[in-house]
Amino acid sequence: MSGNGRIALVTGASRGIGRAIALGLAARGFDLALNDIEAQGAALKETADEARAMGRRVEELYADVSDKAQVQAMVADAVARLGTVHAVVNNAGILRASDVEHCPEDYWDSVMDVNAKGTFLVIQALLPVMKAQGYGRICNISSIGGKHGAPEQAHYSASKAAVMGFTRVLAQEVGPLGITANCICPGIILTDMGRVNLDDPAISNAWKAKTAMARIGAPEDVAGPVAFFCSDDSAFVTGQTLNVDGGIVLS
């Protein structure tokens, strides 16, 4: 799964799964455009510097993926600095927990705006670039939460289900253009966002018991499958959703 100097844009790359994906792609030979919001600037620089230490070209790009103007400027900046973008990993995402009855409207809107609309906006901005070069690899990060969900995450589950449905249709539209579009569904992964619950031994042990591999995932567990979808090893794979969950969703 060599990147052969191809260029990948990774959103939400400052920490957690996004950071692991960025470093995994760098280790496999991809040059990188790394995105996050400005508040994550210090962490994004750390990720970028680690990738640079592997000998890769890396550019840091700040944008809120839910804002169309910022996304378009980010993509234009990436192309100006690196020449083009061959692959994109739409990883940026948020979770604001609430039950359905009491969920504030702004919780629903913000989660849908970042997780679902953000994925759409980034791809919409990149498609002219990929279409012009007759090549593209799109990897959208959904979640097993989009398949089954959990209490107090209905809006998050809805946003991740939207990403899967969007990816299936996108694959049909862009396939003739030399572009593939696939989806990754991480399971229970120990990140800063996941640590809120997983630091509780009872919750952590309960998830381990539901997982065929009897462990919680690490962000690095997601990097290899993403690299596959970003490489030519997956040249005849599109419209697919891959569970990366250690065996929670057995399908």
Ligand code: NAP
The other form holds:
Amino acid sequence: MSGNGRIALVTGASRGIGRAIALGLAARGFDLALNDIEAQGAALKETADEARAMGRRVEELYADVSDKAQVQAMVADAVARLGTVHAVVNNAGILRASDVEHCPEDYWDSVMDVNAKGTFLVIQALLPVMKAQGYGRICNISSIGGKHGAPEQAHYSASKAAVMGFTRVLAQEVGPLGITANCICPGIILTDMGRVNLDDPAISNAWKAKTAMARIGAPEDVAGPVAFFCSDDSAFVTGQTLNVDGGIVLS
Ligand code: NAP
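Take the protein just shown as the form predicted on its own and give its structure as the form predicted together with this ligand.
Expanding to the full complex; the earlier chain stays at the top.
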């Protein structure tokens, strides 16, 4: 499964799952446009430098994915600096835990804005580029939380369910244009965000017990399946949602 010098844009790439996806794509021969918010500049540069050390062309692009003007500028910048974008991984996401009864309105808004609207805005900005070249690979990072979810994450679950629904319809719109669109649903992955579910050893052990593989995931566990959706090995696969969770949700 090779990138063959194709160019992939990864959002939220400074740390956690996004960083592992970026490095996984670099290892498979993709050149990269790596995004995060400006506050993550030092961490993004570290990820970018690691990918450059693998011999890849890498550009760092700062933008808040929930801001349309910033997203449009980011995509224009990626194309100007790298020539085009062949694949995109919408990975940027946030989780702000609260039960429904006490959930502040701005938790709902910010989680929907980054996770759901951010995905839409990035795709909307990129579609003209992908249409013009008659080729595109779209991989949206949803979550098993968008399928059954967990208490205190109803708004997060709603945002991730939105990403799945969006991707299923997008796949139908862009299929005839040579563009595929698929979703990955990570399970419980040890990142700063994942720690919300894992800080308490009792909760961590309970999650381990729920996986067929009896372990918590590492960010690197997500990178291979994402690379598959970004490559030509998945040329006839679209509108799909793949759980990468060590066997929590079985289908
Ligand atoms: P993470 O460690 O918190 O990393 C997310 C990255 O996205 C951070 O660098 C973050 O920057 C960045 N980001 C946040 N808002 C952004 C914005 N508006 N524009 C651009 N970048 C932004 O999270 P993670 O665990 O790696 O999660 C990555 C993705 O996987 C998310 O979509 C998440 O919902 C999904 N996921 C994670 C798990 C898990 O167990 N970890 C499970 C299922 C799904 P800041 O840190 O500065 O906000």
